[in-house]
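The chain below stands alone, shown as structure tokens; this is the form predicted on its own.
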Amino acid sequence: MKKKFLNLFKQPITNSYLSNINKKTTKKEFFYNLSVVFDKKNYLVSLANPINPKKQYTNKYAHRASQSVTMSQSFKKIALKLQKKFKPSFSLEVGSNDGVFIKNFSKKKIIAVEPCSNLAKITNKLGYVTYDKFWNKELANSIIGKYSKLDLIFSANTMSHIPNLKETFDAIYISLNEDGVFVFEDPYIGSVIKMNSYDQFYDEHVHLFSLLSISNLLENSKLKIFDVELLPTHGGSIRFYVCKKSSKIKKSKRVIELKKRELKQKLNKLITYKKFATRVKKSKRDLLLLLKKIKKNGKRIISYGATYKSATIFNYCNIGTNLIEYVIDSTKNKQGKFTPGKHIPIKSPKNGIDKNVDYAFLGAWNFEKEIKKKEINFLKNGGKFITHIPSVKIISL
């Protein structure tokens, strides 16, 4: 039985950056109600009403994973680690984005699936065979029919985007060799609860996983978890190592230990999520009070990073250009556009944060260390950052 515990109100598709603001474009802008539910049967946390993926993953998809130094290094590290540990002869990546992971593989040893055609073109041009389709059993059968069954399937920040997990995991089972491995990572609900990072909920994050919930779901597709890792990426992620139930691969002690920790954290109890929802409401109040106080004192506030997370914050808290003048972002295809829903202009950072800016809200709070290092002159000149994670506060040098 699914129980609603959080309502983040009317939200836009977070990848829908408008090129201009007028009656025609704003009238066409798509909104939906973002409510979050907890399934008392399998412990899965999901959006109450997921958006049709065809509205989200289009040929105008904006995110480029390679443009983050942190993520490029992270993907290179895991790509090399998986090749060394499992020595796969043939691999597949589901959700390859702009090739940030697969470019660390030989072109003859890996293929990819990426439904956004503009991104699939990038990896195809790099020489990696990439299917610009959605992952399902039909595609899985087509791929293994043309090539062979797979030794390794990798996916990062994609499984949590897919509404039909049964179809997805069944397709994984079909595609794997008997002792093949499926490794995937996504934002971790345990970190969300701990950090109060409610901006992890947006249209693309259909689900937020725990070990408890994924174990139940994989069981239904004749798969099992044999290892697990908690990661700092994206403000707290979890990486699952999965194989067929019939595989002889032994289960790691880390699986047992994390299961105990999640039970202690009560990630299998509705009350945990209800308490979280109460903290979310407080975070909204505190952030608005701080921003309004700063503006009242005549100070200038911008936002750092036109992220999907910040879209949730701005729309839930009703933060527009009355509080934040503009957003700076290094992603070129976001620059010159406007944030989804609240229509805050997005600018190039050029030489960093403008010296006349007093405060910068960390829309990309999960890259705080990277940003502080990059913008050290802003801090040295008296500039301050604002964050809402794990609670609303000001960060100075």
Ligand code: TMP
Second form
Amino acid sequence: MKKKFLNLFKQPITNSYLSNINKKTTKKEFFYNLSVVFDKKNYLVSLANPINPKKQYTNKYAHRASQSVTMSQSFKKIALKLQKKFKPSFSLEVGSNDGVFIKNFSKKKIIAVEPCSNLAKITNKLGYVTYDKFWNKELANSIIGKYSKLDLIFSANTMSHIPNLKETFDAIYISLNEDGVFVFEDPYIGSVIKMNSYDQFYDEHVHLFSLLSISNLLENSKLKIFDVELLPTHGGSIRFYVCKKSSKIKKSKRVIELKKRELKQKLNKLITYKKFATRVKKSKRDLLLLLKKIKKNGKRIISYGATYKSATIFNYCNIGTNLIEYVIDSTKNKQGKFTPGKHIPIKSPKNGIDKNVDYAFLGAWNFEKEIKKKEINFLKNGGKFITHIPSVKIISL
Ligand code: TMP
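Now that you have shown the form predicted on its own, what about the form predicted together with this ligand?
Next comes the full complex, this chain leading.
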């Protein structure tokens, strides 16, 4: 029932920034074939061959969610909203990263699960009990055995990373109180199709969710969706509010409305994804044409944000230091390293984009507003940004 519709070819693990470029490190670099399938039965979009999570979520995990002002604010807002709305006395976060969400809770009222031990260490040090383990039924049973069942489980940008969703959702079911709620958010396939953001496909995004697909999957774990929200974060995300099927919580009108919208967008039809794949090929052609033309005119191009998304683009389009001189990123532990696969050096933005740079490709296009504000002098001095969202174009002041 699973139909392959997109091939993004040989890709590295997006989080494996290289410290040095030499024969040994490049020989050791892990690549896999990234292709994407649509399940005609439950409408779920997934990677054809997800890689082993133990290779991805290690003690060297680089991403720090607190680094972005936009994300910090967004997590604070939802943390306060959920506490006000559901008044949970005991909560859990699955995939707590550097504590960007839980730090808005009292230390006694929330615990966390985070398989990357370097990150779990950060939140343990802050005083939040954090299990450096993968979320599954065994862990769920040991948590509820030691503490109690949960009123609230929250998870952001984690569910879509887990290959085995049945085990994951079953573990949620057994951990929730009778009227407990499970709130989770992840990038939205509806936005990917609309904005042609094919770079949302990378090793960590094992699935891209729709309301239609998640409704089908939760059904098998005795859970149901009672509310849903579309969010601007990560270039378009979806937040699900879930409870046990037996719960009396009322279903919001938003669920019915979004379902209608998704059916109109044909997120349940293979043809939608096939058409998207054709647009992806055009995006690649257009981006290469533009970058090569700019380079031919003797101009300098860098990239803004050593994002996982841009790893997909650079590897799929075969863009290396021949086209992009270097990447700037404010994350300290990415600086001085090289991007996976294409080995473009990553530098600190220091005082903004160097004034000799002419163009900056928006690797972090989902932070366009935040970046434009920060780099207003670059734009005022005639600098330009390049984006491929929703189609390849130049952005100037
Ligand atoms: P993300 O899209 O996976 O959250 O990654 C965004 C990356 O972009 C992250 O490494 C931080 C970087 N970044 C900057 O370097 N400067 C900025 O102003 C912003 C917003 C992000």
